[in-house]
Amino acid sequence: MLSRKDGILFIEGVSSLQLAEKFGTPLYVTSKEQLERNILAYREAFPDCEILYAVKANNNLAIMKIIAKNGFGADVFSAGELYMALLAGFPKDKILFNGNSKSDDEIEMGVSACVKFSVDSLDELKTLDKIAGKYDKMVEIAFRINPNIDPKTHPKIATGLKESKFGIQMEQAIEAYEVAMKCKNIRPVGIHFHIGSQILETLPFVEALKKIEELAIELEKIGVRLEFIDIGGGLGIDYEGKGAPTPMDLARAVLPVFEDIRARLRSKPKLWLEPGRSIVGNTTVLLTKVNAVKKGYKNFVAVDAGFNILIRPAMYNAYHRVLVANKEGEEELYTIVGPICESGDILAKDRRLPRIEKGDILVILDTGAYGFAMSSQYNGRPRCAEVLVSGEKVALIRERESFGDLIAKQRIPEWI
């Protein structure tokens, strides 16, 4: 994906400097080759499983369309994500509507679209049954189960602990399925859990799956015919250059355990999983231009991308590697900061980089997951453009916002 030619960083066959000049900065650049390589890695690791792409990681329609064309389903967390998933071409029967706080309107949209639901509470179940009855439809569901597993990741993205807001506690699961079986318009067909994000060990996935085994056996005893067990997503990527488990590593860890569970079940469910970050994370870089270099308490490099464009460093203290597009070698220690009026607007701390000057282009790596998807217009800054690179071909896949976009939905009352 990345290479140097005469000292200039290239993304596939295209100069990063030319991209910055043509499309402006900040700019997200995605490699189609890397995206397809990641898709193939999951296909090879889990050939007989249903793979649902976690749309929350990156909801660009062009990227989603590539993933959908490769036979993946979609894990969606809102009506907006459902809308985009359908528009991108994901089949309805391969979409799971997840979420812990779905509104009645969102549930109605999911029922109308004939997708499966991951149900997070009995209140949601009752609402879903009522709305499905209104449309005279039978809705297939899984309950999201909280297995109380520590995924050993950042607390803000650990979702399978007992104190998490997500899912139904294990000890309440049988009762929940019994209630579902009495509903006129609900058919329970699966078990779902998701323990967290950016997980760098495979053991937590195995531990969570083992916890589900006895639940699956008990569910069959009360008459539930399981069609799938969904182990969620969360596989981490190598942000720091220290290594990370691959899809094949995950498969080698969980598939033997799953097959042992499946052997004990009459219904022979299929394994589902929901990768997001590990599909798109390393496909994309963020190009940002240096506005100023200031020597003070530290050597501060002020760039035109801040946490309005990439919030992960500020929100999670996340680490992203940084390169200079037109220079190599390590000369000085720099801290990269953005233009936002917040002290926490720091993209990278204490990095050894070539001597940086105003006008240089920096390249922030591994920004394809939770990059643009979590961006905002804070401080009155329009969101940036996105481009897709394939070999020497370049396509604009999201236009840069204008000042008009900042006020597009605003209205001033006549009585002001």
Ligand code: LLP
Contents of the next structure:
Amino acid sequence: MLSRKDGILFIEGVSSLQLAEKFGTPLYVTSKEQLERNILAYREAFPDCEILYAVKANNNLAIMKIIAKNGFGADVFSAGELYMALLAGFPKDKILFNGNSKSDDEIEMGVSACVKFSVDSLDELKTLDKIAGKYDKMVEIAFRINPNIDPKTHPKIATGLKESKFGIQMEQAIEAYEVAMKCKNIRPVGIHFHIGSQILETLPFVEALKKIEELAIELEKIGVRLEFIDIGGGLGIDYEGKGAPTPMDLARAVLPVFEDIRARLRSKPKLWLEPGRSIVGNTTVLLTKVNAVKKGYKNFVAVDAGFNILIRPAMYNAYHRVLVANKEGEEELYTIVGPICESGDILAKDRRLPRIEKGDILVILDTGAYGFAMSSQYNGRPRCAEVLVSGEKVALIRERESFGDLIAKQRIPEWI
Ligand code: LLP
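Now that the form predicted alone has been shown, please provide the structure of the form predicted in complex with this ligand.
Starting with the chain above, the whole complex follows.
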């Protein structure tokens, strides 16, 4: 999706400098072609499976619409994500409402939208049964099971360890399904797990699936008809240029094990997946302008995007490759920092880049997942715009916020 013409970086057929000029910076730029390639890679790797896009990775409506149009379902983690997923056109029978702390109102919205639920606790189950009864509906559920697997990723994004807040312990699973079987308005039809994110090996997925095998067999014995086993998301992407498993690698590792499990079951469940990052991560770059270059203890480059716009480096020590949009050539060592009033506001440390000056445009790669989605207005900075490119076409898909947006919901009491 990236190429150089006369030294200038192009995203598909569009000059990054012209984009920065026209829409301002910081600016997220997404390639429709790259998104479609990623969608196709999953389709080819998992032809008979249900693929639910994890909306939390990137909830831009235009981006979600492209994914929905390609027949994917959606994993939503809040009523807000459910609202946006329905707007984007994901069919409700392909939406799974996840979450470890759903409010009664959120459950009510999910029930009235007729989506399936991944239930995280017995308290949630009871509330769901009651609300489903009120609406006279039968709700299909899976339980989120904690398989106690180490996915060997950053501790903040490992979700299937035994100490994690997510899911029901394996030892308590059968009992939970037994309780669900007795609920009047609930039908347990699935098993769900999600072990973490940015996982760069396929083995943890296989291990988790193997751990689920006996549970699936026991569940059939107590009368559960399994329609799906959902192995979550988590496939990592190649942030550092060192390689990463592809959807096909994941399929080759996981599908034979799944087929073995299926062969032992009467109910022939389908495999479900919930990829987020590996669908949108490498579709997008962040353009940011250099406000100042300063030789201090280090060679600091101060840009207009900070952890308000891209929090991953500050939060997870995440690595994103950086390029200079408008030049190549002799390199120096730079540390790229944002405009936020915190020492942790560092986007990239000690990078070799062509000599940088004020006004240059830097390009931060692989920012389509958990980029804009985790942005904030911290330090009184409106969130930035997003554009979609395809060939030479460009469309604004999210307007830059204004100062008015900073105060839009604030009220000043008369009595102060
Ligand atoms: N399903 C569930 C239940 C999840 O919790 C997640 C991500 C996914 C699917 C999608 O996982 P993915 O394929 O994107 O790895 N903000 C962090 C990542 C947090 C992931 C949270 N859950 C980051 O920027 O690395």
